[in-house]
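Let's start with one chain on its own, the form predicted on its own, as structure tokens.
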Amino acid sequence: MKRKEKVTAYDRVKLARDAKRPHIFDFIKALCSDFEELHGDRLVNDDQGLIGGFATIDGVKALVLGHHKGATVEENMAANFGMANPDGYRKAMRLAKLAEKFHLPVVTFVDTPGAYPGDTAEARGQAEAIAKSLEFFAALKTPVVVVVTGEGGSGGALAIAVGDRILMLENAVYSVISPEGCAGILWRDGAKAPEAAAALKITADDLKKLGVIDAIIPERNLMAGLKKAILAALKELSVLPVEELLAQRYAKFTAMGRFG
């Protein structure tokens, strides 16, 4: 019997980037019985790289936010392949504030190579928008469930990934930098990306062991399993008083990186 080859960290990276993986609207269609998209940050424009709106997941009303890579070339270009501008993160905060006002939970879907690095984004305050989003979600007075579905790249991902429960698909990746970027910095050789991917510990298995994520979602029967995991997390979080919810969220993130 032929021995099954081990799936490497870089294999997971390639799977996470596969254009055929489900995108945000695929998840909305499969998990939600309705969805009303809301637009704009009320400052500049309506960024297509990050979308959001109110939806119902098996009877539970929630705000759904997520990176939008697009399913066609035209959508890819309009959405910068899921790389949001500052306007996208400000839109996310505006909508999450509405969820807090109406006592509704937030569910975010993370799938981005990173925030958009263009000069227009930098001119409109990309770094400030990401930093503000981190601070904002850390203090948001409503439950937040995060799902890393594909690429979870750098601050562009983390900006909507500060939550109470972090779920991750088994073939997703989540990292401070891409393997290619890491290889370029450490070895000045992008061909060493597979070695960098292994060293970065970016797979769901590695991140679960490190305590960065809470659960791994198998991709067989994906939508049914994911819906069940989201609803279980929301049910668990819904009974917590706001003060305890925020205290646990703070403790969760401040504990990351502590070893020994």
Given for the second form:
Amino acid sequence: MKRKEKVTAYDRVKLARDAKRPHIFDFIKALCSDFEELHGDRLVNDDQGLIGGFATIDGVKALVLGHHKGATVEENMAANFGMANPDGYRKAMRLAKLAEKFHLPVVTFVDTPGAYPGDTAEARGQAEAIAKSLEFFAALKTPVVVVVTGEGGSGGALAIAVGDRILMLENAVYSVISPEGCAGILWRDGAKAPEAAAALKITADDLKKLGVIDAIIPERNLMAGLKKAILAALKELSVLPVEELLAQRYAKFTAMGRFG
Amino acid sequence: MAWFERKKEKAAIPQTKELWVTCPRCKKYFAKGDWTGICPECGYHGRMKARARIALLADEGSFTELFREVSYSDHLKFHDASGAYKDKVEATIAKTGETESVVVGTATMGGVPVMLGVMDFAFMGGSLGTGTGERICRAAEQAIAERRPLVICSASGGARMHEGILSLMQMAKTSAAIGRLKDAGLPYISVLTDPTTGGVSASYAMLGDINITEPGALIGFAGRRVIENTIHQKLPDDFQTAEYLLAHGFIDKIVPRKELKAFIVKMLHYFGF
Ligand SMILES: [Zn+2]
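Given the form predicted on its own, state the structure of the form predicted together with its partner chain.
Next comes the full complex, and the chain you just saw is listed first.
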């Protein structure tokens, strides 16, 4: 505990954003024995900021979805640094519907500064795409396990984070707004981001206490621990009848922010 | 230009503010007595207090407020540069007479029983807090139980930062509850009024079976300045307006305020209510 107390919320923000932190394809490589990426929203585009495909995790077949920040400058640019477009959320829904049809669970990896704030994203309905994702995943008739691996940036993160079990890496953060954005508005000074980060309560420990996440995944021996946690969650959820699964998911999210 | 000279003569700004209204959309000035909340020049429909909009939409005397006891939560003991959230929100409550950014209740519209929710931008910028989300969730659940159509008029800058991650979670909560209402065969009519942005546009406001708005309303996800800084370009004046949303296919119809109630009732009639 003593060691942990020295790490500030803003230290975690920096760790969560570290370019050397594993990204979606590192997780897939370490956790899945095979992976077949599938592309496109069947409407206008194949967003690079949010990717998906079918995978096998220790013999369990599943759909994997995740934000993609990119490992090289070219990838960063193509993927908008993991800031998904509406097309990305629509692709995620298309693939998740397919998973539901064939009774495959969904595992999502959340790591985004936020949904892409661009003119083309607005023109194609960023708000509608996120809203629809929230409604869609709340009612998806197959288990959904969410892993917040790096930056859980606001609505763009939440759009693929409505699920039955929410796991979060020790140094990941998850917030309603970036500390810089919050500091800019409420402190009128973006440099007060460390104060904002502390006030917003965005670390895994904070979120566990607030009942937003189910488990914290230690980053020492990360991949082995994460794999074990994902498989345990999938196993627990696989025995639930669909009605019970959806009732529990609904109860989980509607209880959040309910006081007294 | 008479008004301009007069304004110059009287240097006292508060007095000028009392006499003149600027249209937020076309920036033209009007004498306060001439301003009805709807711009005679550009047609922009100004913001309305929740109670005034309820009076506009609900049949006279039919509105019964629900869940007024559900209010804000200061679970983070949030403080920023200008002080404590608790003090700010208590001041807002004292000023507005509202206890949350949405007022919900049962009503009839043209004789049709409905569940009505109206957001008030004057309450913390119409921000989506835990109390807001809880009221909307309960309203949707009670609407399902009583087989009432749901009508929500949104006006919001987005999620309420002061309540942290639990504010964000209200986007999921309200969307889940409204999804259940729609699955139960009940209509949800969403009225996106000026402004509807951020976490509210990206949750229940965009999920209407029918999405309607008023002329000139600002509707979008990200803020104009954030987008301009991202793409390094100036955005056109009509960006994120009701008219822009209609042209891009996200709005069923732009309905002037004086026709709003009749339009909603007509839709409910089509749906068999
Ligand atoms: Zn005007």
